[in-house]
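Below you'll find only one chain, the form predicted on its own, shown as structure tokens.
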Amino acid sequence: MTLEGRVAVVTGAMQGIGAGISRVLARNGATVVLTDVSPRVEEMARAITAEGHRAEHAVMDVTKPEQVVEVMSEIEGRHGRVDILVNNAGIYPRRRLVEMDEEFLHRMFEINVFGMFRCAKAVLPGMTERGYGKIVNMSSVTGPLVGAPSGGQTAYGSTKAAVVGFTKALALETAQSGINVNCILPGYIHSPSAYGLRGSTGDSDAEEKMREFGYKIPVGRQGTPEDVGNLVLFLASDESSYLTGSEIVIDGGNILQEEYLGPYKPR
């Protein structure tokens, strides 16, 4: 699979997942635009450029409409086009509803689904009009499939299930322009934004508290940010001309298990 002569927009870059992703579509040819809240996401575009990829970076809030119109428009004005959307940018922290405040509430939408809304819309309109684009959505089993049994996800779940209907529906509606638009789930993917859930207690153990994590998983161990990019690669390439509107599952088969029956071994 090839990206090359595309041109590719990745939110929440910065680190983790969005990083992961923006590296895999570099590397197999992409030009690839990070965008993140924060300035930092320069410093992962350097990375990458220093890779000897095609990467550039743009500070982006998708929570304010008129910047992620300059934004793209501005992306667009240089590259002619942007080809690919892959729509990373969310929030996951937990609190329980009772504690929920609407501030909390809204802010969760505002980044984890409305901001989707503004980045696709934003550039549907040049994807349109030339018969192309691949837009990916990143959701998570968290919500549309499982959650967890110590609470506090009402809120994260309900953008993330939020997240699989706004594809379906978009699918639908860009079928017939050349558009295809597919989301993502992932189970539980290695992070260093993760590693207080996956009980550590600070850097001294972050990793091995989070490779002893992974044993609970059927693969042995959890994925890794590349993982999921290899996932937007195929997305993103022409060889899923034939795929939209689909949810796909990438958790390492952790969801098929009725019964936990590990530690697993790690392969």
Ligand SMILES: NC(=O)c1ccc[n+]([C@@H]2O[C@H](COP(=O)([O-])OP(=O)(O)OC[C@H]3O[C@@H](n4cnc5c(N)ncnc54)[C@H](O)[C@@H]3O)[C@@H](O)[C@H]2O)c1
The other form holds:
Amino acid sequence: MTLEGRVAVVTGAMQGIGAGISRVLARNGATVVLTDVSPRVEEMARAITAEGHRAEHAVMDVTKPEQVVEVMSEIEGRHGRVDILVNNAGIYPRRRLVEMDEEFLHRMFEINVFGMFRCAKAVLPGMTERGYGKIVNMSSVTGPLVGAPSGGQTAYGSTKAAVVGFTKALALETAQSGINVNCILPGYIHSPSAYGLRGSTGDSDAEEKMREFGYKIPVGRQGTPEDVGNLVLFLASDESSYLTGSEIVIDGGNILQEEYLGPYKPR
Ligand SMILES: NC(=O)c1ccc[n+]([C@@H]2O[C@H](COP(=O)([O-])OP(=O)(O)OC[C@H]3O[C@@H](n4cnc5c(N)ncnc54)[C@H](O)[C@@H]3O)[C@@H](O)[C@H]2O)c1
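What about the form predicted together with the ligand, after the form predicted on its own?
Next comes the full complex, and the chain you just saw is listed first.
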């Protein structure tokens, strides 16, 4: 599988899953433009370049329609095209419905759902003209398939279920144009934003708590951003040309458990 000669744009690429995806795509030959609301995305792009791969960066807030159009046109102008779009940017603060205000709800949908509409809309005309494109949207097992026992995920779950609907409808709309649109439903993936949600009280105990948390998962560990990156690599490659409108779970077997039989410590 190679992405040699392909141009990829990843949203929310400053850290976590987006950074892992960017690293894997770049290692496999793509020129990757890492985008994020945070200017610190530059550091991640530099780290990938330092490994000897092609990575660039751009500040792009997916809640700003004009900025999305501007950044995507600039990338298309520089490279002649965008072949791969990974709609990864997303937030997952928890709040119970009765404690939620309109602002919280709107922000969640602005980033997690409308952001994907904007980015896809910006690259679709070029992809359609060239008859080639790969769009990968980041959903979650939370929403379409399961809910967290601790609650507080009505907004998040709704946004991630919306991503599945968006993916399927767009896949149909673009199937005749050589464009594949699929979505990924990760379970527990190791990322800094998840530390607090998985038992850590600060940086000092984060790695230990994340490891312990992983023993609840059948394969005995949380996923890495690169695990998700490897799946994106397949979906972004020519080898996945017959796959569109699919939802793929990547969770170490976690949602298979009807009854918890762990801890699944590695032997
Ligand atoms: N970590 C998990 O266990 C997990 C599980 C399922 C799904 N996901 C999904 O994967 C994606 C990445 O999650 P993560 O854990 O790496 O989170 P993260 O917080 O580590 O990374 C998210 C990135 O998105 C960026 N971002 C936030 N708002 C943005 C905006 N308005 N415009 C552009 N970029 C913005 C952040 O700056 C950050 O770099 C999210 O969509 C999340 O819902 C994560």
